[in-house]
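Taking the form predicted on its own, here's one chain by itself in structure tokens.
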Amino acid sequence: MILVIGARSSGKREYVKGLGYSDGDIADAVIDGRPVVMNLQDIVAADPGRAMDLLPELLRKDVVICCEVGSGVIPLERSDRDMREATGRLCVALAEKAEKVVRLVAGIPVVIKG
């Protein structure tokens, strides 16, 4: 499994398709059946606290995109700051199991592990 992370519109679509997946290869938030998932971090909104339950899953991904959440402005919001830990969390989770971690800054992949 690849995970792609990077600030919102920072290329990662356009990345993951530079590796030869499709529209129609990529998940926008939502797992299902297709091998790339993208947004993460809104499927983490959905239920923060039952993050972790979606690594088994997340780990027969091809590639899991998530854009970075921990940066930035601590939001006022407790659901808002749940959700960044949940997913912050499970990227801990996934990065360390991942084969490969891509950082992407103004389009340009920056390669963090692998």
Second form
Amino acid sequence: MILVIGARSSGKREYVKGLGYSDGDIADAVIDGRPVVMNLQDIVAADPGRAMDLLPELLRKDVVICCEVGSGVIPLERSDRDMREATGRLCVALAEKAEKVVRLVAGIPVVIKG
Amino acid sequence: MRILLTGGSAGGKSTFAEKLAVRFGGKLWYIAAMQPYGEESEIRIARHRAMRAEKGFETIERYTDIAGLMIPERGTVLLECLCNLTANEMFDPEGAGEDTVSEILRGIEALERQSTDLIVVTNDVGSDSGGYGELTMRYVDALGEINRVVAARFDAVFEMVCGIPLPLKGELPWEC
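Got the form predicted on its own; any chance of the form predicted together with the partner chain too?
And the full complex, kicking off with our chain again.
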């Protein structure tokens, strides 16, 4: 599994399409039969308490795309904090198992693992 | 050696910081700047303290005035984290208020003098769209300034991303 992270609109999806995947291969904020899932943070936000339960299914994907959401001022709203924490912890777990982790910065892929 | 760890929330800073401290070895001190707020956080803090004790850390809870802290025995010191410490100094009645930046920098200097190795955890709070109230923006600016001064002086700085340490400055004496 390749984990692709980066800020919103940093070029993550374009990078993954450059790996040979089409739009039809990319599931947006849903885990289904497609080989790529994007906007993982939105899936986590729906139920942050159960984020870690997603791990086995995500590890079977070719590519997981997630926005980096942990930076900036810590939100006042509990639900926002929970989403950030759960997304971060899930990404740490995914990165640990991923064969490659790529961080997009202004469209430039920076390989941070693998 | 003095190491600063930065990065967003839940990026693996604490885990890596503890790993580094254990690697440096000697007497291990953990300075906790996070104040408990309610029963839920007290339970969590107690659990973390027990987990660190298993690794050999002794925890000192210190929410303000790090400069006045006497470390009982020289060793490796882990301070977590500057974001809580800055909030405490700025917003607590017993905090440094307007002198937050200089007081925290004085505190870090005091820890440098009292430790063999020092690891400081901070947070990247300036990387969003801003637009908060004046107090919050003052907090963001204060922490940003502290981070810049500490990073300039320390031997190594890492950004933690998904549990992966990205070297921004310096290097460790071993492979991580």
